[in-house]
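Quick heads-up: it's one chain on its own, the form predicted on its own, in structure tokens.
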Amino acid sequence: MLKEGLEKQEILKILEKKLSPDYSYDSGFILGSMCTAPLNFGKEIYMKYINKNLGDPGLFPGTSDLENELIDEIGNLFGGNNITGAFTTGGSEANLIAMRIVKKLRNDIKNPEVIVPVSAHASFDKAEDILGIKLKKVNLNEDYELDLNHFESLLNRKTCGVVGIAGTTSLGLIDPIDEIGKIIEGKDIFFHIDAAFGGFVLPFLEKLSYKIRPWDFRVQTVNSITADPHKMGLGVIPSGGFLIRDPSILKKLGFEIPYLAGGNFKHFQIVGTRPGGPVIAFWAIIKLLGLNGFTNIVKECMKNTQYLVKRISEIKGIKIVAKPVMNVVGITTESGESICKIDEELRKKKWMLGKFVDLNLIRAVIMPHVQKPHLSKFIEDLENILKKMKIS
């Protein structure tokens, strides 16, 4: 640490230089991220209320009430009534909260097991490590759909929870959540849905008359849902969400915090201190955009998704992995050769996509910051790379 502080302008100049290697969403080169630039109004609200701490809700009862109001509104959007829950640091924390609940509700099981698709997010592997649960992973069929027969074969007396994905990390696909629900109906098994990405896409696709598999609280066996405002919700980073159908679970399993200045309370969260700014910002974003605003944003993303799919289909040597359900596009080679070299060449031209070695694909996520001219330039560079590599 310096003995004497620097002038503000000097600090800003140093920061500008040090952060210059960072990519920006508005460059259009970030094609593989499930996050995007927050809505400007959200940033404005966040900065205004940056000092709010929901880790001590007794000091900020207005912020706490806004969170409850927001959770109720999102719960309604997801087909539920009187849904409870909380904002989190993101989908990973929300999934970890869900897995803790899964384990604690079935303390009678000595070596608890949770069934998850092989396509599940890495946060479930973290939960396995931290919580001491065992993950049983379900295979996918050739079309990347969950193998329901394999799923059913993994159920046993140690199964305390199952997970369905509404918007897989690799391809944005939706698991057969209603069919999983029927399989576990009547069993004492907690059903969690990871809709970290899909949560703020799928309701608006339905408004656009896309045929969407049942995935939310309208499936009666679904107990909880993860959904991230900092993805397609255009919230500030980080903003995650955990929603749960049964409010009594907080009373049973909530962490008791007795020593805070604002008084005693219970919470679900893994973290203690919790910023209220992202909650207030997302409340404001929802009020600003409304249902129609979000629907129009998703409509534009899907238009650009369809454009990318069309352009990819015109190029020899590569192909779309699976028909996109939402604004996520998987690309692989027609011959089956490794996609890794193509990804390396794209990165040399500054294109940042997600790479999934086990599935041999690169993933483009057509977020609001990705525009048609960006995609046209991407296709141009991709075609040149394929010619150079003689892939056809």
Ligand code: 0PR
The other form holds:
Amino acid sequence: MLKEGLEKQEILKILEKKLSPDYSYDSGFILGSMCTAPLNFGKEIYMKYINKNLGDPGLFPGTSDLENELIDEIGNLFGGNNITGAFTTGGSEANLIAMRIVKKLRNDIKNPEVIVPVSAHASFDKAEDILGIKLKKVNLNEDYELDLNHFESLLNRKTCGVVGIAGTTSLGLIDPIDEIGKIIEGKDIFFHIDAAFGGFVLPFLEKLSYKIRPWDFRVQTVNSITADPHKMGLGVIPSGGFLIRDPSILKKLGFEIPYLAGGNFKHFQIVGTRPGGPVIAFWAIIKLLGLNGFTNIVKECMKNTQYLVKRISEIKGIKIVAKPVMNVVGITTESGESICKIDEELRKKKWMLGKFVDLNLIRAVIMPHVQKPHLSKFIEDLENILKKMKIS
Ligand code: 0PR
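With the form predicted on its own in hand, show me what the form predicted in complex with the ligand looks like.
Let's see the whole complex now, leading with the same chain.
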């Protein structure tokens, strides 16, 4: 029940106590998260512009222009030209927007189907549920690669969309987007790429001369991309991104909200009131870091990733699931024994990794907050656990 107001000091004390069970990024224990602490400058800018609402762009035309400028810049980074789109609350909303477009563009299909890899993020299952589309899931082969033959066998007259992933949630792998594009070329099928994680890793890996398979707007059949600043972009939560090649689609499928200030605005996002602060913060982050800043951050993450891979490969009883393409590392047992008990023991020591039971792996995401000393300590604890469990 609401009581009399308290002193600020008292509130701060209560909050500190109530939030004390939370983990912090700088402790290093958050080893399986795709989020990280935002860049300090981004936080500052966010606080300064926290009251901006992009749901009513007529009130905030400057913020709205900044968003368009930013989307255009990200579109360029992803090999596109005059790309449009919007910031979202995250990858889930961006994927939901994409799936709505996929369905709407083909309203001639009665029971629309979308082909997604079995490794696709849960947001596509949510989209299936919300939008009433049918997901057809493509198997992976023993190398965790999309099975292109199976993919082709799922194509039919009801297929209105196809999803490729650039940075899978479980292993950070990239689907054969070029090959998928060739298969659907000339067919009236929308091609969406989920680069929620990979979007702000892959352009910088390329800059570091890593050989990266094509995944972005340079693949001519790619229609739209999800890429989240609140993952490897070091943006504030919430900041996701939805980018689309053909601007006329958003105009066609947006909802007119005539009473808004300035009128003539169309909402194609899921949410109405939309935070402008994260957009402005990311604009500032991009300006501050520039290509070199991001590239150096990714370089450091990859150095630490390779260190973890090397240390894991020296331990008997466990192994790396697949050679990492980006800063995501899957770890499993050599014998095929369940990884769950090891994960349980790691959690007792506060190590928080992602657990994927269907793939029998635990996932480490080597975000910028994960430093080499954290990884050394992690390996030490892991070795002790394995010895105790008589696995190594
Ligand atoms: N697409 C991909 C490929 C993803 O990996 C994710 C989330 C999404 C879409 C959805 O993004 P939003 O969560 O922004 O809607 N991937 C992370 C995951 O499931 C989300 C996450 C982040 C989970 C931080 C835990 C955590 O601590 O692993």
